[in-house]
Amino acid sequence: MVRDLTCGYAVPVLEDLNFQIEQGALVGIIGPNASGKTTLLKTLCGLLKPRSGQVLLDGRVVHNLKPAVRSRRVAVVGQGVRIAFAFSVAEVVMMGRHPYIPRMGSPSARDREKVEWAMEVTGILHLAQRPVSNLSGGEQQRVFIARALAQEPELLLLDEPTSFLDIGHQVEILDLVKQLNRRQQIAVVMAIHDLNLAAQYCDRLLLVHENRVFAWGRVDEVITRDNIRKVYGQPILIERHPVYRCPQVVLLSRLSHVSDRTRQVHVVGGGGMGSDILLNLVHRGYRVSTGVLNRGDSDWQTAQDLGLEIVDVPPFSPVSPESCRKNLEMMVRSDAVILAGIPFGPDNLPNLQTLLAAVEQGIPVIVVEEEPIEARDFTGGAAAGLYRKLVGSSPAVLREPEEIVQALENIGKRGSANG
């Protein structure tokens, strides 16, 4: 338990921290560079004395414990650990038994048993006699985790355990950490830069920013668009991992807002069929608007995240006459309109009527047709009739969304030639 903790050096780095880590929890500390993640870990393990407040382990103040006692309960794997001498893997792991070996004494049978166990559970027993300096980065990290496990800790602290590792070794190390956490019921706290890996592997997250805990709780509560934008100052989207369904941060380039393009494009989407189109157009520097969308729709959320102008209606509401009027105004102001390959029901059927009105006013329309309209018509044929009329009015019909930008370029060239 962390109670009213302020930690730092000459000046406070983190202030007034209060949170509790349960047995068997896997907690990630996230935050920008220099936000105090490493400082907090050093304080939790007792290496750095708090400026005020307490770190409690089973009711005992960590900083009041003798170093040997503390090392039996809390183990640390630091960032970028290096072994200067040609120690073997077994010798390095045996270093974790120092809190148990009497001064001037020798390792006991239990010490050797625990070292062998630590190497076995971390998958490095076959490397026992190899020099640590000859191992790969992923193998070395396993050695240091094994050394920490040899301490038989209740709490394992990891500082950037995947730094300097490729993606294969990152997953390997974090899989190992999670297995140890679950099977051995060791509480794990790790500082980690990669927000997506943190969301995938951790139970709870502590987001630190501007000397304080900015957010603390379940992954879904911490990895939100507002939290990440406020802390990191970066335009982002939050999506769901396709397999694990945990939140994942999608970075957006700032260059999309400094393009020399000035053309306006309006997108008619819905149900997630327009999100990729919106992202692609914004990334390429187009000024983009969209509608009519139901609030909360996935395309609506993407447009919100991108800061786009939206014509919307309440959730599960039909497209209203007023929203149709606004939608047509946006289309008329645009250099082109794109109709995504959306399904049509009675509620969004008016969008097709508005598109026909835009065509009548000479606005170029690009239709994305990834599957036939008959497979997307849930209006008893009304949508298909309007759709065929729209396509017959000679807009560009595309089979692949990737062709959209080229179609826009062609519209621009024709517009320039006519001018």
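Note that the rigid core is defined as the largest set of C-alphas that superpose within 1.5 Å between two forms. Numbering follows the first chain given and starts at 1. Owing to the predicted nature of the structure, the values given are computational and were not obtained by experimental measurement. First, how it differs from the form predicted in complex with the partner chain.
- After superposition on the rigid core, displacement of the C-alpha of R333 between the two forms amounts to 2 Å or more.
- S317 is among the residues whose C-alpha shifts by 2 Å or more between the two forms once the rigid core is aligned.
- Shown in the overlay between the two forms, fitted on the rigid core, is a CA shift at P67 smaller than 2 Å.
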Contents of the next structure:
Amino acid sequence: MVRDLTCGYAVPVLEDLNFQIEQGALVGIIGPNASGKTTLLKTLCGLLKPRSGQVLLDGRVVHNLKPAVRSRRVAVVGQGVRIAFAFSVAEVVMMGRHPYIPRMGSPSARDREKVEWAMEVTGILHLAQRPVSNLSGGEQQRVFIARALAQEPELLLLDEPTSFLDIGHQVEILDLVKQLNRRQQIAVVMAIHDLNLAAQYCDRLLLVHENRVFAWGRVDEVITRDNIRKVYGQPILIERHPVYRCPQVVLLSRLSHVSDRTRQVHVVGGGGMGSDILLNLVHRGYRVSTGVLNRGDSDWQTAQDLGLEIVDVPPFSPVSPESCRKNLEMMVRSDAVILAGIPFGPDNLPNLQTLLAAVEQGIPVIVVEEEPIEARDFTGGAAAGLYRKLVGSSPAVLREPEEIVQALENIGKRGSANG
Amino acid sequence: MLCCPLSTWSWHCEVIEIGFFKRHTLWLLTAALVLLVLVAATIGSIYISPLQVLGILVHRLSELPAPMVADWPESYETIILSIRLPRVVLALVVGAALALAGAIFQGLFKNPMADPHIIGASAGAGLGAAMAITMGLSINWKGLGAVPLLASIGALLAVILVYRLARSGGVVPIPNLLLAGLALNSLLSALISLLIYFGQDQMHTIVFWLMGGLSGRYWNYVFYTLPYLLIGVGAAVYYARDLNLMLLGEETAHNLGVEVEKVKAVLLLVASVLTGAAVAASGMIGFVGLIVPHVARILVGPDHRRLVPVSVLSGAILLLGADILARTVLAPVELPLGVVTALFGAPFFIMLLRRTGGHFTEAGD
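Can you swap the form predicted alone for the form predicted in complex with the partner chain?
Whole complex next, starting from this chain.
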């Protein structure tokens, strides 16, 4: 538990930290380079004295614990440590028993047992007699984790355990950490700069930025488009991991492809037909809104993940006059509106009427027509009639969604030529 | 004192398959030491055979009836016990002290180039001792240990200064250490020269003593120096495990429960005092503290529980061997001992610098 903690060296690096780590939790500390992740870890393990406030371990101030007592409870695996000495793996892991072996004494049977267990759990038993200096980075990292385990800690602190490792070893090390966390009930706090790995492996995240805690909570609460964009100053998208459903950060280029005139685009989609269009437009840097959608619809989900402005109605209910009014407002604010190749039924028919109203106000409507309207009309002809009228006044009818950006560029050019 | 390293030793032997030599290093070195002592005591203007030396030693030291007929003249006993033996024992003590100081400095600085001579500790001790000599506080019964005391203080100040100068980001990189040592050595030797220049009366004493040597040293020198060595060995054995952990970095050591600042302070003090005592007894003898821990690391690996006793024994053997050379190569002319160690040590130093680029990696493999 951290109370009113301010840590740092001559100047404070992090101020007014307050958070609590439950037994058996797996917490990630994320934040840009030099945001104080390592400083925080060093303060948590009692290496750095807090400038003010306290780090408490079961109500006891960590910094005041006797070294031997402290190192039986808190273990640390440092960042990028490489051993250049000819100590054997078994010797290095036995060093983790230092707080248990009396001075001038020799290792007991229990010490040897624990060392063997730690090597077995981390899968390095077969390396026991090899000199550590000859091992690869991933193997050395395992040795350090084994040494930390030999300390039998309640709290394991890791500083960038995956830096300098390739992806295979990254996953291997983090799987190991997660396994130890779950099976041995060891609380883990790790500084990690890879946001996707942090999201995939941690239960809770602490996002530090500009000397303070920017966000602290469940992964979903911390890895949001706004948080990451504000802290890292980098345009991103948040997607869902297809298997684990945790948020994953997708990076966007900072080079904008957007012409100056066409910025705000409204998309009328539904049933997943609009998702690719939304992603593509957001990726290109357009400001995108969408509607009217039913809550829970897959396009609605995509827009939600992307943090877009949405006009929505409850699931399985028809588009209401109120939502139509809002939708029209959004269309009128936009530089262009896009109609995805969606099917029409009685519930979403009002969207077509709203589109025609927007056209009357002089808003260009781009129509994507992958299939003829007849195949998509489930209103008995009403939709087809309105649709043909819309197509008649549209500046562009596209067969492929990929052509949208080009069409928007053209509208932008025409706009600037006229205005 | 040695029970701890030996008992942990056996565990290492179980876990790590090591050969006969590594397993019995201590006994082999002790045997070599005894043999070398017997050989050293035969050398001099009168030849006294090793058997006679052994007889005299056993006869006199154990107060038992001699195991063999005392077929030597009375004067031989005086020569061995009052003239040759103190010199031999002093060589052992000084060699052990310098080697141990080197091992401690190398461990603390995590730097294989750390040696009392190179980092300026010897020069600091030299300045302190030279000051004591010019002030008339020579090593005799009246000036009881003033020279070793001032020498130790000088060594400690020099070490603290070099450490402060060379440290960057929690480590002591080799180039920094060598440059800081170079700068400090230049400064200190200038100050020593200044002392010699103004202390005309003692000029001969200081210059002769600075060259390093053991001639004309009797039991009183041994009595001044031996306690420092015993304290040093005790502290190094006591903190051997902490020193191992410090090799992994001060932060790691801290996280494993080592009281880093305390251990560092104690061991820096101990190594400085060892240097001071050695320099006070025998002048400036370089490179023992560099060579011995290296060879010891190759013999028994980096674990200080083995490294410390092996370094102490090897240092004693090396310096006694060097003293035998100094006395015999150009006999009856005696070479300064510091010159002999430098002739062997400097090439070793250069080789080390070229080969390792300054890492511990190659030792012990």
